[in-house]
Every structure is written in C-alpha cells, then in structure tokens.
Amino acid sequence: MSRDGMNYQPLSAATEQVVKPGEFVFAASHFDHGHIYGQISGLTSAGGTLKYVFDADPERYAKVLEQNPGAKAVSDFQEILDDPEVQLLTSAAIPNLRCGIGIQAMDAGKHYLTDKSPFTTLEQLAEAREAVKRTGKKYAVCYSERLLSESGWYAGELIREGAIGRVLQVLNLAPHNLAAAGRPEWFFQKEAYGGILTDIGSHQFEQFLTYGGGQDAKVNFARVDNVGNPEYPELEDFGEASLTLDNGVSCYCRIDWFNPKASRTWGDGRTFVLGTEGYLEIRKYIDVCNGGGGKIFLVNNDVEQMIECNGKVGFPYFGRLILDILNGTDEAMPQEHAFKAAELSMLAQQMGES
C-alpha cells in the first residue's frame, strides 16, 4: 500500500491486450501530475506502443523509458504533433493547461487522453466541444478513481446487470492525503487547479453518472472551504455537493484533504450505492484493519457477499478506448459523458464559491 496518491499507478495482470505491438502508437507528454504513469501503463497493458515522451524534466520520465525501451524522449513537443504514426496523445499537465494541449493535439490529427480534471473553466469545455466537432477526434478523460480501480469498474458491471435493482442513491466519500511538502507550487494556486470540486470532485461526478445511469443532473447544494490549512490560502481542503440526476437518482459526495496519518493508503475512497433490490459498498483502496482494497460488499435478495476484484477484472477502459479509436466507435466512455462529468463538477464549484 502507498500513501502517495499523486503517483498512483495500479497494475493488473487481468488487463486484456487488444492489439499487437505496433498496431496502436501513442505518445505521452506533460508529466506535471503523477497520474500520467497510470495512463501510460493502462495503454501499454492493453497493447499500445509508446513512441515518444515529452517533458521539461527528464527525471519525470526516466522510469517510463526504462519500462518502454522502444520509446524516445523528444525536446520539442512539435515532433510529436508532426508524426502521423502517433494516434493518441496522453498527458497530465497542470489542470488549467490541459485543454489547450488537447486542442493542439486534436488539430494535429491526434486523439487526446488527459488526466482529470480535463478543464478548469466552462469556457475551456466549450472550446473542447467545438474542437471535437471540428476535428472528429476524441477528447478522452482518465477518471482514474473508477477507470483504474478494478472494484470501481466491476461495481458498474454489477449495477448494469441488475444486482441491486433500480439505483436510488449514490454516495461517495473521498478523503485524500495532502502531503503538502511534496506538492508542486501549482497545486496551491486556485487558477491552476480550479477548485476542489472541479479537480478531484470530477471523479465523483463521473461515478454519479455511471452508477446512477444518468445523462445530466441538477446541482442542489455545494460547498467548498479551507477549514484546516490557513498557510495555503488558495487551497480548498474540503468540498461537498448534492445532485439529483435526470432520472431521479440522488447523489452526494464529500471530498477532503484530511486523510489521517495512521492510514496506510493515500485515501480510503468508499462508494455506497442503494438500489430497490439491494445495496453495495466499494472499498477501492483499503479495507481498514482487514487488509487490501479492491473489494465490493454486495447485499441483495439472494446473497450477502464480499467480492475480491484486484487481479481479476483488469482495466478494460484502455483497451476499449484503443478499439474505439481504431474502429471509429464510442464504447469506452461516450464523449458527452466525459464532458458532462466535468461540466457538473464545475457548476458545483461555482455554486460552492457563491
């Protein structure tokens, strides 16, 4: 287990390779957030071939080059944009720069996979929507709290199969480890990260739409605050929001930077989903006092069971994204779903600030 959430890079032998070496070529750039490592490993585990890396700091990608000996570091980002063999660019730039980089990539004929949050303003979202229409390329978002969680992914499968009946409510609790001393300067700058609901809250809103089966939502209530870190005046260390999906499902999340020191992991992320025929709880990262995470506790009219997911489910999103790009489909995550999660998180952020 690790308390380093910024460089969280889960691996699973259960991830299926969907292409042969060289059939899907991608590049990785802007290693400002450690989530880039999970994005790269997700794509390579599914069979993708990393051709280039780009970042101003060679130390950030040294390990990636060791893991991908065929990859090449470039000093000019334009070299990636100019190579027609590169089908996708994956990046984890400073949040307020992610949209501009993505539009550059799309205008150069590449699909784009960015770390969450994909935007920090609604204006950026509008620009990205227009770029998708103009270029026909994907602006994909790695909402890793579900896409890089085997239990988070499998819970969605169980819900779709009707394991708990019709969903009535989704609750997300998301404590995170602050580790302020190891954070970059931009992490504490509101303009750069966009606010707590815009940033890590976007994970929760994506899960609301997925588990609740909604296409849109109304934000009922939102709060953002700095309640325990006055030395970082632009940091928001606590956020919460209540939504109602367009199908009537009730949703609530609490997000914070108060993961306690005794915790063996970077955050005890927990999700509770209530249905008409049962309920489930997802323990993504740790089952406190009882060992590792990756567990689903399911109770319905037929069973009361704990389901171990780690090493059994893999990370299907990345293979599906690769196949979507190669086949012109939209199965991994519909484009509007990725955009809507970000839009709702930013609307909640605005409400919380008002």
Contents of the next structure:
There are 2 protein chains.
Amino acid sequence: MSRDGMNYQPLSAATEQVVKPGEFVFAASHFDHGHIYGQISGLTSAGGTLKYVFDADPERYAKVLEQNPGAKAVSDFQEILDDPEVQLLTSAAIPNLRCGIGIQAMDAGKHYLTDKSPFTTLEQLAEAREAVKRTGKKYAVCYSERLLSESGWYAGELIREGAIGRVLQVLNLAPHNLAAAGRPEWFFQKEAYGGILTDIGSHQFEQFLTYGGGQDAKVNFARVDNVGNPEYPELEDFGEASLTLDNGVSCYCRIDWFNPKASRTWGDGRTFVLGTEGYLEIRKYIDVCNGGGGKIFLVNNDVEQMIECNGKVGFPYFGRLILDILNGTDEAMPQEHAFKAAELSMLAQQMGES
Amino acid sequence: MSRDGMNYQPLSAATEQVVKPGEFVFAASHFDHGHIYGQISGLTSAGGTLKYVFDADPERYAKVLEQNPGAKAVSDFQEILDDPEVQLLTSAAIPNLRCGIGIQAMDAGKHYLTDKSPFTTLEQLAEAREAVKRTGKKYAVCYSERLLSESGWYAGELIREGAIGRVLQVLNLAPHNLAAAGRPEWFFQKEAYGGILTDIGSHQFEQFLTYGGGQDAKVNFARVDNVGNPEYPELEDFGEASLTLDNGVSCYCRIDWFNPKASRTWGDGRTFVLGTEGYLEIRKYIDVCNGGGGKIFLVNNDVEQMIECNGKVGFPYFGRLILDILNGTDEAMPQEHAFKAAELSMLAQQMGES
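Please show me the structure of the same protein in the form predicted together with another copy of the chain, now that we have looked at it in the form predicted on its own.
The next block holds the full complex; its first chain is the one shown before.
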C-alpha cells in the first residue's frame, strides 16, 4: 500500500510468482466443493506446479487438466501420497472428511491446504494440532473470503497501516444463495457440514482475528437456527455470533442462506471495521444498485474514499504460503491463527446449539 | 406506498395537516437537546399550534418564536401547566429529568411528547406507566431516528407491505460525532444521560420492535464501555446489544461516538433488515462516497432498487399523534411500544454494566 497525497491505493498489480516451474510441486484432490478451483489457481499463479489431480468424478477436474497440461489424473489417492516430489496437497473434501485426509497427507510428508471449514468437530482440531507437532507439516486453511478477496485482503493492509486507528469492532454480514436444487446431499447433513457457524462462520471468525488483531476470544452469544427451510430439517439457514477478542475488540457476524433471487451475486457480503480514527466498509461481491464489488469505503479523519481493489491487489497469501513451506517459516498465516479461527467458530456453534 | 410495475416508491409528498389552526394547541419546554426543534416542526407541520415556549435560555427559542409568531415565551413553567387550552407539552430536557417533567404535565391534564430517551431508570418507567393509568394521558416519545427520518419511516411501510417477506433480522449501526467541545456538562454525567444503550440505544430498540414486529424481547448480550475517551470517565463511547424478539426475530445494534472527522455527516447510520424474501439497507444520513442519505436499498426476489425517500415521505407520525389525542386512539405509536423500547434498552444497559 502507499498513500498518494490524501489517497490510499493498493500498489501491487498482480500476484507475484515466488518460485520457478517445478520448484514447488503440489497435488489437488477431493473436488467436493468448488472452492478447490480457487485454491489451485491461487497456488499456480504464485508459481506452484500442479502434478496430480484426484477425484472420483473426472468432469470436476477436466478443465484443470486443460489449464495445467503438466498435471495428470490419478485413480488411486495413494499415488499422490507416495510421490516424494509432492510438497503439498490441497483439497476441498466434504467438511467432516477434511481433517482425516489432511492427517493422511501430513503423515505421508506433505503439507496440507484445505478449503474452509478445516474441521467439523473440536476432536478433529485436537488431532490436527497433534499431527502438526508430530509431522512438522502445515495444516493450512484457505479462508477464501479474505485470501481470495482482493478487497478483503487490502482491508487488512489498511488496518495494519493504521488507516482507521486502533480497531474497536469487526462486523460481518454474510448472506448466501441457498440454491438448494444444485446442492449435493452432504450439504443438508449436519454431521457432514458441521453447522452454519462451524462451516461458513469460520470465514468470519478468521476475519475477526485478522482485522481485530486478537489471539483468542470469548464467545458472548451465538445462535444457529432453521428459520425458513423446514423441508431441510438438518440445514441451519441462520447463524449469528457475538465475540470479544482478548484485546477488547468487539466482533459480530450474521450468516444466512437468504440471499434473494434478484440479487446479482451469490451474497451481498459486507464487512464493517470501526476504529478510533475511522471506519471502513468492504462491499465484497456487489455494490448494491451501484455496480460490482471489490470495493472498500474508507472514512477517517482525513479522507472519505472509495478504493477499487479488484485486479490491483492480487492474492499474496499463496506465494507466502509457498515461501513458508520452502523456508520453514510461518508468516502467510500462522498455524495457530488458522486453528484458532476454526476453534472459535466451533465453540460458537456449540453455544448456538445449546 | 405503491408499486409501479416492478418498482417500489413512496406516494405521499408532504406531511398532511390534520387539524386547522387552533384546533390542537401545544407548548414546548426544556430545550436542553436540539431534538426539540424537530419535535416542534413535526407538530406544527401537521397543523399543531404552538402557544408557549419555556426555557431558561432565550437564545434557544428565539428562532422558534420567529417561525411561530403566535407563540409566546413564558418565564414560569407553571403558566403552561395552568392553561387548559394546552393539550400537549413537548420537551427535550436533560434525560434524567424528562420523566418528572412529563408526569407534572400529565397530572396537569396535558399529553406529553418527550425527546428520547424517555427515561434513565426503570423506576421512572414504572412511574410513567402508573401516570398513564392515573391520568389517561399519553407519554409519547419522539424516537427521531425513525419518526424524523423519511427513509426510516418508509422502510417500515415496505416491511409491512411484505416487500422482504417475513423479517428475520434487524441490525443497526449507529455511529455518532462526539464533538466533545460543544457538549453540555450533563452529556458526560452518567446519572444525567443514563448510559449509551439507555440514551442513544432507545432509538435502535424502537426500530427492533417496529421493523421486527415484536412485542417483547430477550436481551442475549450487551456491552457498554469507554474504549477511547479516558478523559471523560463517565462517558460510554461504545455500546452493543443482541436481542431475540418474542417472535424469533434476531436484533443487533452497535452504537458509538467514533464518527471520524472527514465524515460529511454526524454519523453514517445504517439499518439492515433481512427477510425470507429479500433484504433492505437504509443509508439514513449519507451514502458514503456517493452523495446524500435518505436512501433505501431494496433487493428481493423481483427487484434490486434504490429508493430516494427525502422529500417524498414526510413525517406522518406527528399528524397521527395529534389525531390519536383528539380521537382517544392509540395508533401513531402504541403507548406500550414506546415504553417497551425504553424498557429493553435499559435492561440491556443493566446487562452491559454487570
């Protein structure tokens, strides 16, 4: 970021390639959620080389093979685990299977980058913490609502640079299209997806920790409910949670499956961050009645400014993750941060269920 | 409201005069908060006749006398109470004095329209409930963030007409300019203003009940704090509360005194109402980086529409209040609704303090 007179603007134009072809080799498996495509392109655009894909349904990875001519599909997951050249496995399995797949990969000497949510139970989290210790490998989580959102990422940079002073509150509204007809069976099975705060909510909780700058939090209140979809009894279509971070920052999120049909996007996601010297609002996916998303609205003691972020920020996380793996560092997203976001979202889920 | 093809739009152009000059006579006293001017103009533009003003500081009412040549200033408050022609007293006293003044007026046979917050303690509320029973007079409250906001009012009409289906959540962000230098002493005295959720918060809680359609609520969580102004130890500069209405609607508000200096308004107040068939956002006082406020952004299953409200809705509350008084009805804002909003805000305040 730089400040040009009174104006804030992102500087980096495109995602930097941090390695040459072949220097960082990875495999992609379990294409159960479409997030896998963002994870793959995030890694390849940072210079990573995709060597293998694995999924029961070849249609899901056909395009990926086209885009990555050096990659090949394998019919046995074990082939990936057995190849010492593969440094990382990325996958987007059914949520309650993500942890088992990750630990399998780590025990085979691979780092792991999973779609969020990384877990559906606190027991899985405990096993993953243990696996990190045992193997020395990373259990990284692609919290895409920030890592694959240029405005979401840049908001973090603005906050870190002090553009709104000391942060007082992070508030997140996260509506989603239900689009029930196109959803797989597991989407409606509580055991598989883990609950609305555990599943989608892990995004929001990760943003709480990042923007709010906390290491831990107390869950003050949480609610999970089915308020409008009785035909799917295990679906939670509404969730909310209030937290206070260990540094005093207030956090609140609402998550729902009620994005209306006339919306031009899958969800008018908003993030509001209030600081002592200003506030910012992120309109991530749409600027309602005013065009597309990827915008930050910043008001502080000097400026009232709209900052267009799409195409200007890139996705720095993936290059940093690759460098962390190559250098043995923990900078892209500290392991404990990734785990803590999931832990808090599951604690909130438990409170909401009780 | 009418629906013109696919578009929603307010129909009423200006506030209707519901009475002829002299048919509804009122007095205005205790100009401690500038809200008094909105209360007076609300009543006069609905046809009310201002007969008296009373305040220790003549500068505060000089302009009101110019605008209302038939009105006269009195130096003794008792003169107002003794005049049987006066049907209502409106005032904006220091908050902890509002109830005593109201009961005095009611016992003298006047209805009462006070600035919010109507009370600073639950004991005052109990006394006012008793006074309503004893005198048969109204203890009305000008919750101006809805009653004097055209977009705030019209949002209620849209919701009542079903534009967003069944309401699931009402969420309110209410930042305010501190502007400490220009504030009177009582502003910083907790006993006088009652706490941030009691004082400002009563606006938000009134909107919860109106938009959410509930009669009562459970306070799930509340926080009041001084997070950035240690030089004013009795000031609460941050407040938040989570409620669930008795019909299941979720409510959340954040209130603060951190509106930044470069803001073009005293506070970028927002209200989000989520329904089963759509959502709306009210940008009341500013549309950040995009001009003025008074706008509703509505997205449902048919439209994505921005609705300009200023100058098109008027302030129907005041005429309805006058008619209620003349006809012995309780339509403008049921007495119990006005009291319940204050009660819930004070219960949240207590929870925040504990």
